[in-house]
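To begin, one chain is listed below as structure tokens, in the form predicted alone.
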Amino acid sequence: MKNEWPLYEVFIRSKNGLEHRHVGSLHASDAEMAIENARDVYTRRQEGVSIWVVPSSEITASNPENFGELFEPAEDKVYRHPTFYDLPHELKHI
């Protein structure tokens, strides 16, 4: 539909120091309106300290069908996994 407002994805940070999490989507005429609408819809009980809105059309995602070619090459890099290393016995809390 030509007269439909763009779709925005909404991300909320619940507390300082935490990451933003995707909470939903909404339509708005512009980013400012999207933030105001996101505040009204997704933080009614003061759940957040920060809001990000991103036009859905600007998000590029990997295709789950391409999982193998995208993620399997990392499986043969055992040095990326902390279980590969032997730790000294003095390190008890790692």
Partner chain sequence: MEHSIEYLEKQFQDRIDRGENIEAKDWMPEKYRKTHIRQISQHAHSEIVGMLPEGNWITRAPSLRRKVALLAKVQDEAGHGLYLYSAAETLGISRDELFHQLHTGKAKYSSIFNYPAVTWADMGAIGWLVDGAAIINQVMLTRTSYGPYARAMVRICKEESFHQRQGYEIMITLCNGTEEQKAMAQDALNRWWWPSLMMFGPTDAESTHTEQSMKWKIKRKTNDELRQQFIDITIPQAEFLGLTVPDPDLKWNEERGHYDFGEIDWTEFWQVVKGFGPCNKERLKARNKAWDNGAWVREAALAYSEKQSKESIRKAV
Contents of the next structure:
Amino acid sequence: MKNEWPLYEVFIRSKNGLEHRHVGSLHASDAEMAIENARDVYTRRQEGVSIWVVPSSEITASNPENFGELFEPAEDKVYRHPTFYDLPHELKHI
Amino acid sequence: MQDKLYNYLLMLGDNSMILGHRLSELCGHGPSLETDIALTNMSLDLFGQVRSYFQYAAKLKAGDATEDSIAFLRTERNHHNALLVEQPNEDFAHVITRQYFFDQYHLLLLEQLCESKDEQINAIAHKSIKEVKYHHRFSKTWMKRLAQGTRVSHEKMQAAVTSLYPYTEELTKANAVENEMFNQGIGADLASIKSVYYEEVDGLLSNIGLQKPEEGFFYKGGKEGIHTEHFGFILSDFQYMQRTYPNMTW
Amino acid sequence: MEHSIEYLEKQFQDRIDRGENIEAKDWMPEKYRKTHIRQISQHAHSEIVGMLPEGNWITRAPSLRRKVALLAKVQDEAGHGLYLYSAAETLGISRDELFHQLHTGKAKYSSIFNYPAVTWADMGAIGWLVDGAAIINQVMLTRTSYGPYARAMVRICKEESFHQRQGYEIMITLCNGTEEQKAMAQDALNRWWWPSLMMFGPTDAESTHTEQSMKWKIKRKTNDELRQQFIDITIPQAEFLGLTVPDPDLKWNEERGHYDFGEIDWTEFWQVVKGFGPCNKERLKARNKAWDNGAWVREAALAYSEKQSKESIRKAV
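Target state, the form predicted together with its partner chain; input state, the form predicted alone:
Full assembly next; the chain just shown is listed first.
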């Protein structure tokens, strides 16, 4: 509808040392208000030390229909994982 | 001396309590969900402050006094909030303007109370000032938005400023209790607050294109317990349970 | 490669059967989308309308402690409405449209909020019974198939854990108080008991959505199962308070391992659902009034933001 405040996605860092995580969305007339609203809506219980807001319309997402070509090729590349390599059990710190 | 301090705490607490009450009336009725939540946060902050002030006051009073007996069992003439905070939620323009006029004062007041010689007041001020900085930022930003948003919002803001500005002077006009508290190094120096207050408020109003009323008349009386007619209705709501069912635990 | 709808629907059902979550951009049957918009928005509306009966008592709360707890609780409900509207919005409908559906009476919300909160004890009964019933439903929904809905429910359940305790504590205090207070508590239980049981919806035999909802894992238990679960855990809590549940047919059935209970007044249920509960009109009127009174504020904020962004573009050039 024409006068709706745009939607923003909210990311919160719960404490220093951790990354920002997506927590949800909200409406605000601009980014400044979005930060304030995010503070009031998503950090009422000390959930955060830092907030990012991004207009939802600015997010470009991969298409789930391309799941196969995007993500399945990684499936058989087991050599990228440490467990692929066989080492004697008695060996430590490796 | 304890009497003066007690009365000073009532003044501090009553401002937060009555403004918190007005904001609490809006819970569930705000212009957007986000704004509704924000207003309630401010109300909760203010009631938190009330509890700190009144718990301290109850200790001074000794006997059976509790935060609740102080909050719920005084009559009109024994409440000492400024008239500004009891003004009704006419519309959102009034809500924001009342809030900003109070927040600007509240912030300057708490800055000084952070230096108070009274340990408890000092501690309460340190905790509250963080909350009030946010209130101030919130109300000031909304003042700008609404004053410069649409023609309609501008007109509503002008009407709110015209009706509420005359209630501002009482905030910074010291009465006997406040003077005494200042002299003892406990309370704030309202004279010094006054000049900064009007620099800020008048500066903002002129920046965002709002006029303060031409006549320099001001209302007062709240601090001495002489309130507007709105006040009795506030108390009949606020005290309803305690008056209807006296001496019970809830 | 184009797939037939039948093929896609089969794939979709297989994913759900495997316990996978469905996310916003995934292909989904139109009916799944519509059902979710309907259910999530009804849930959101219930939170928002649910603010009103308790909101009425905030200004009259009997102590400062009760006042801040109630304020925080009602505020949480606004937050929960917001999370749920956000979840619904991922399905391609705007919050304003959802509000429009609510305000015009097109959308439904939980009928329980069409009952009046007439005494302070109702704050206890609502927290204890209404939130108690809601929690049972909501815990189940944290495992629902639609990702955004399930995540909103996780957040909500975490925050709501204090709501029911808040209500029950009010009840305990009243029941340990004077005769008058205890009578007030009993009266509130009498009035809120049956409407709380109705919150789980019509019986399984009458419920039109249950089968499809179970298939899509929107629901994992039927209305009757959830209702029974609620009764079984609530009766001992009533006994602890020394209150009597207003149902002469209520008794423990050793064989079933559950409480038997009396017939719910379904005529009343349908009457309230159809808009003729004690407060339907007041609730919608209050919501409409808040929304209409806020219109100029929302417009002004948007106009201001647009002016600001034009201004910053002008300065940049």
